[in-house]
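In the block that follows, a single chain appears as structure tokens, in the form predicted alone.
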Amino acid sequence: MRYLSINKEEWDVALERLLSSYTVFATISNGYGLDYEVVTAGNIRDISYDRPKPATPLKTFFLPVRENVTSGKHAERQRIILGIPNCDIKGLGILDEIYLDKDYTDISYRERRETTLLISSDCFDMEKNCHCSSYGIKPYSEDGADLAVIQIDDHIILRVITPKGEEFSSQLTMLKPAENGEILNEIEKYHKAVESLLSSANKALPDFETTGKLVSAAGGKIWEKYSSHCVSCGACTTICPTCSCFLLIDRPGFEKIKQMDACQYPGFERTAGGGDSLFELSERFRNRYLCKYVWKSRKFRSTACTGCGRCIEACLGKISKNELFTELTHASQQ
């Protein structure tokens, strides 16, 4: 893999001269955290590098909230999305997958995919609910993104991922071989040290397989007990990078609105004659389990979750996933 070199402030200068040809987006931290906002030139200099983890998860840059899906369609502004991490990059996966389906493409994720440089950041720290590692994905991307950025100092380190980020990186002439081995070498010290950081924080969780059984196999019991927390409000489902159900809505005039949906609010598998397989709460709670552990597991190759921690941070309930996966884990071993 191909590490490439350039001063920061030649770097800022080069993405000032990418906006003319990109909408470029990047990771900025403001008062209430960190996500992505369209970058100016008077933003530049305030990217942030090698942190964990957007607010915003990646899928929303594919899959809009809603959208009118008979309207006509322009083509899309070539676009640079900057600073993802790679739990980000490995949930889009299985949006690939879906949406990308050779017999049932989605014409519009497949013109916004084609149009999007994905330059991911490896991260050099964890956040309180990170657990990437536990479902065997690393804090940095190695496939998936187009390129990676790292900052150490003054230095800005791109890793070549991809043809199209081989090609992209080849038009910023500034760029050059990264031949001092001790910035590599301080890269490599931070990969190992984020994930010993992983592995301690998150050392009671089980992995994505032992999670899959022991969801498949919990009763209904602690099903209830933290659903009992739930509200229906799906912010789970909504930031998760994986989670893409949605509805067509037909319109007068024959439009379709396709609008996210989610499996945590009622009514979702609502038939017209009024059966609902998942009107109680506790079903709805462990269907969601089971969609991504179990069920998506058998059918794609890429996991269904990627150790975000996003809907235990966004859980008006206060609910986390990782304390009733250990409690089965302790539950099982008794």
Given for the second form:
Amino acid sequence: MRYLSINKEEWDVALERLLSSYTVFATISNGYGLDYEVVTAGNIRDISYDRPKPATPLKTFFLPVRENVTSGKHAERQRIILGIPNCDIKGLGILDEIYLDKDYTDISYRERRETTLLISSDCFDMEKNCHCSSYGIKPYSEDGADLAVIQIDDHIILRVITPKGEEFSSQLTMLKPAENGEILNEIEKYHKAVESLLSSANKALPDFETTGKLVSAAGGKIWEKYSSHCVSCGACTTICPTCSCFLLIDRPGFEKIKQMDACQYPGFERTAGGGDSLFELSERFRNRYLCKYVWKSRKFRSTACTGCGRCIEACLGKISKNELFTELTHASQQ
Amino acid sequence: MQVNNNIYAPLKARLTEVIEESPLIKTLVLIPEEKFSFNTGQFIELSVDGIGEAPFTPSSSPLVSDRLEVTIMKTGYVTGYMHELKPGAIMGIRGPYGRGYPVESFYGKEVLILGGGCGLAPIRSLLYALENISDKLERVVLCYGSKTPSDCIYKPLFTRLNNTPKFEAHRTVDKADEEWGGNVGVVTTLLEKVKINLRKSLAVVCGPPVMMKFGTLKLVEMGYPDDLIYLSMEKNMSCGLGKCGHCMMGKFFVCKDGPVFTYNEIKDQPDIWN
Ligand SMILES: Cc1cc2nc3c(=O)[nH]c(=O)nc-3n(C[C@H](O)[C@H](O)[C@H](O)COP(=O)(O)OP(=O)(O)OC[C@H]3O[C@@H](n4cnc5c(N)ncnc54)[C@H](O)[C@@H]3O)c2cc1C
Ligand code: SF4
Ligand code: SF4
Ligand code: FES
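How about the form predicted in complex with its partner chain, since we already have the form predicted alone?
The next block holds the full complex; its first chain is the one shown before.
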């Protein structure tokens, strides 16, 4: 990994030049918070660096809500996504394992992955429900993304992570090696500060492995209690960067539409004759937890929960998984 | 088999014959556009154009690749449309998917097959495969149960098997009619009547969930080791590719890691009999 630096004014100019060959998405604040916007010459200066966390999970760039997967129409323009928090970069791992599986590769997913440059940005602050570090994820990228971008005053620092990131940065002529040790020290200071913010905010939260054990052992009562406010809207799975279940829908001409689906919707596991192991709301609710913290972690190398906290923010029933885990922890200590 | 390198695109197949097995069960005979081979126990996703897709285990011989038979019970939306189709219709096939029966590991053994209901369809394909390697097997015993005598499909199959060296087939019904002279009772009652050399035996169970559950528990009680009981699991499926998540059973995607599992592999997973 190496660091490059560029003056912020020059960076903005370079970025504007890239717009002719790339579609660029970047995190920009709107009235409500942070989200990805299409970058134009007019909003380059509004791009926000080092702030967590865009409302939209990264997965939506690779798994559209609804897509015709037999029409053979892909080859979008080369894309740059800028300002991705590291939790979302880590969330891409499990999607890659599923969709780039050697036995059955999803070609639309692969094309989108190949034509997209991932530029992460370090989080120098946390949002209310962020808990990445409880699950061993750092609030800055050192692998997974192609590059990371950091703003320190009027400097932009690039951390070059992959060969693809290296190749990209070689196109930007104004970049200089970041020899200024002071800047790197300052970045490290920010990292330490945000890590300590995260750990003190989530002191009561069990780590990933303990969570898995607690979830496995938890009896029906707690699931009934927490699911009593659940309305099966599926917001938690829709907003989750690692949930990627879908349904294939048939269209005339043997076309298949792939539509995002969720285990929280009734009927997800219904079989012929009416059998349905997830018929009860509390069973569906519990399924999401077992899937994330127990089953997928046995099946895949990558994590199925990044600790982004979006499911807590999105829940119509104001259900917090972290309150549930804290309660399970307390109960287990009694 | 992948069409245009696209895992979601079906291969076309022409329906050439519809065989009425029982009021609720039909066998569709299909001629695929290209040769289509599968291992016994693997399944396909069969689609009715513009309507929908559902998983089925072919009931024909895995040794034939230019013709495919699928035996379908009418249970709902998609299977309802399938039962309306007439010869000449074009259908879609994706697959074959999943892990079938490891028949090579059956060499030198007695194979006990416990089947029920429409579970006889996949078993027929297994029987074809076993007939083909019968010189390497000790014996094959089929125990099959249906609700009533008329619910039983492929009746001539039983006569044929009972006339094939090393093969024997037994039937039972839950409810007899006037003409029925055979065994009455659930399929596990047949197990008390057949002679089995446990040391050399392995078992295959395929049928509705209740039958799978009680059949398996009975086999365990009889002394079959958990890793010699093969189960063909049925879950809701959409993609068949280990992606859509519908068929998850604990840490397994039944479509890709199964549908055939040993009891040993899945006994600790949740909801296996659901
Ligand atoms: C590996 C495997 C092999 C099989 N082999 C055979 C075989 O050889 N022969 C055979 O006859 N059958 C077989 N089956 C079963 C067969 O796939 C089902 O009978 C078939 O899928 C039923 O489809 P349907 O649309 O007619 O039934 P329906 O009951 O109408 O629908 C079942 C599907 O539609 C969805 N659905 C329907 N209604 C609702 C609702 N109200 N809410 C939400 N979702 C709903 C369900 O999620 C489900 O996917 C097999 C199944 C599997 C998994
Ligand atoms: S389960 Fe919640 S916290 Fe975990 S990755 Fe999904 S949305 Fe984020
Ligand atoms: S977001 Fe909340 S209310 Fe909606 S399905 Fe998830 S847990 Fe239930
Ligand atoms: S049917 Fe889609 S993952 Fe198994």
